[in-house]
Amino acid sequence: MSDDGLSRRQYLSTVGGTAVTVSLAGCFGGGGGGDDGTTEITAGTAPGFPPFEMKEDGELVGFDIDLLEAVVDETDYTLAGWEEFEFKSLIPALTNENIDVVAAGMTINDERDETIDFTDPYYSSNQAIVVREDGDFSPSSLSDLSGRPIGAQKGTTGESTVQSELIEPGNLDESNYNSYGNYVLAVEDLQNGNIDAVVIDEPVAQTFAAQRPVVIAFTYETGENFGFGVREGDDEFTQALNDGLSTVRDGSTYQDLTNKWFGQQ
């Protein structure tokens, strides 16, 4: 990533569920432009999903942050800044033209594809079930979660898994499900004994397990793919991002970022 990419990081803290505006530049839907004549775009993300996006010493960092900056650097667009939201608010922010692209470990699925478009996939994942390291609960399948207080982040594949695989079939009472604005809060509740398990994307679970007294009990295969979210109809921008992503993948940058944030792959 270029030095210019690093200098753009002027972030503020998220307060509640409201967005934090990092740049006053308009989204390209409103015609914002850089000094060099390029079109400026604003990205949106949801911190609390390490190692994809998180705050360290007040700075927004992570795999998604570095990857999108590298991808945009390969296009004729300029990344003006980032805005932070709760995950469930990202798609409305995109469709309302408050941001131009979502970089937040967002799974490509049919429901979201009805409202927004996606770039080509940039990462694949499954769901992991995380429990306390020193606890006596050791589930090995989703059915073992029946009757237990379970947590996930609002609007995520983890929440969808709980709803479709446990609550809807009648294997888990709705009252046993706890939703959170971000996974940091969910894992903290797990550590404090308020819930017995968290359903979360596997690479994020691995990061929490390396940093906190929690472990992955088992993995539930979903075969999901992450993509950058874009507005429907922004075909030129979407193609530019796809071309930039392809360039980043073909070179060493993608592997370098993968090694940086996930360890040697």
Given for the second form:
Amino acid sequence: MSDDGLSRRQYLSTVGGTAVTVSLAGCFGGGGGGDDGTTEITAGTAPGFPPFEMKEDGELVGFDIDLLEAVVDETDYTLAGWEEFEFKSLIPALTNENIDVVAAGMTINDERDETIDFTDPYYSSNQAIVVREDGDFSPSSLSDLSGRPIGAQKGTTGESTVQSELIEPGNLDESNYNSYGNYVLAVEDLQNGNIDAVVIDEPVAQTFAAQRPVVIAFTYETGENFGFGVREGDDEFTQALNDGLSTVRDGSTYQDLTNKWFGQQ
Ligand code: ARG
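Return the structure block for the form predicted in complex with arginine (ARG); the form predicted on its own was the one displayed.
Below is the entire complex, every chain and molecule, led by the chain shown above.
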């Protein structure tokens, strides 16, 4: 990043970055320079998606939290804090300028790309179909879900998979599909026997399977890539995040965080 704080502020004001504030340190610090103001940004996420983001003892933790913080540390921006939303509210929060970046295991896809921009990918995933561990239901393909009550999180690609692969082709009645505000609620309903399967990103399915009496019945290949979501037109910020991401990947930080949150691999 070669730009100074002033040009960044001017840039952000031209794209309407009103949620972006300049830290006081930048105004008062240095005595003479005046150019060292860093731009504060606010991140948004949707906990209940372990190990990417979850609450532990009231604290927001996870791979996305650590990764975004490490990436922002490599830039001239400062992370002012995190805000929590339901997943489906993240894109509106971004476009409304309540937040400046989304770190929520969000899949990069064409539909979302019409409204927001994404950084380079930082993780890949497929969908997994999770069932009760001690149950007698062991589906091995999506068509086996036909006639069964199933669930996914509202606004996710898991939900889109149910829509496009099951409901639209007529293999599942709409009334069998249950949409949840977060995946913890969906998995709890699975454990309680209210639904028979949950369609969810594979790394998150693995985490639930390690922590709860549920198992992955099979995976459905979608070849998704997660990226950080940014406002359309925030090109300077997006570029800074991409540069930060490649620095974090080139060093040991990315691997360290992967080991921390997904185990040695
Ligand atoms: N990868 C999926 C998607 O983009 C699910 C993301 C859910 N993320 C979350 N933090 N709940 O739709």
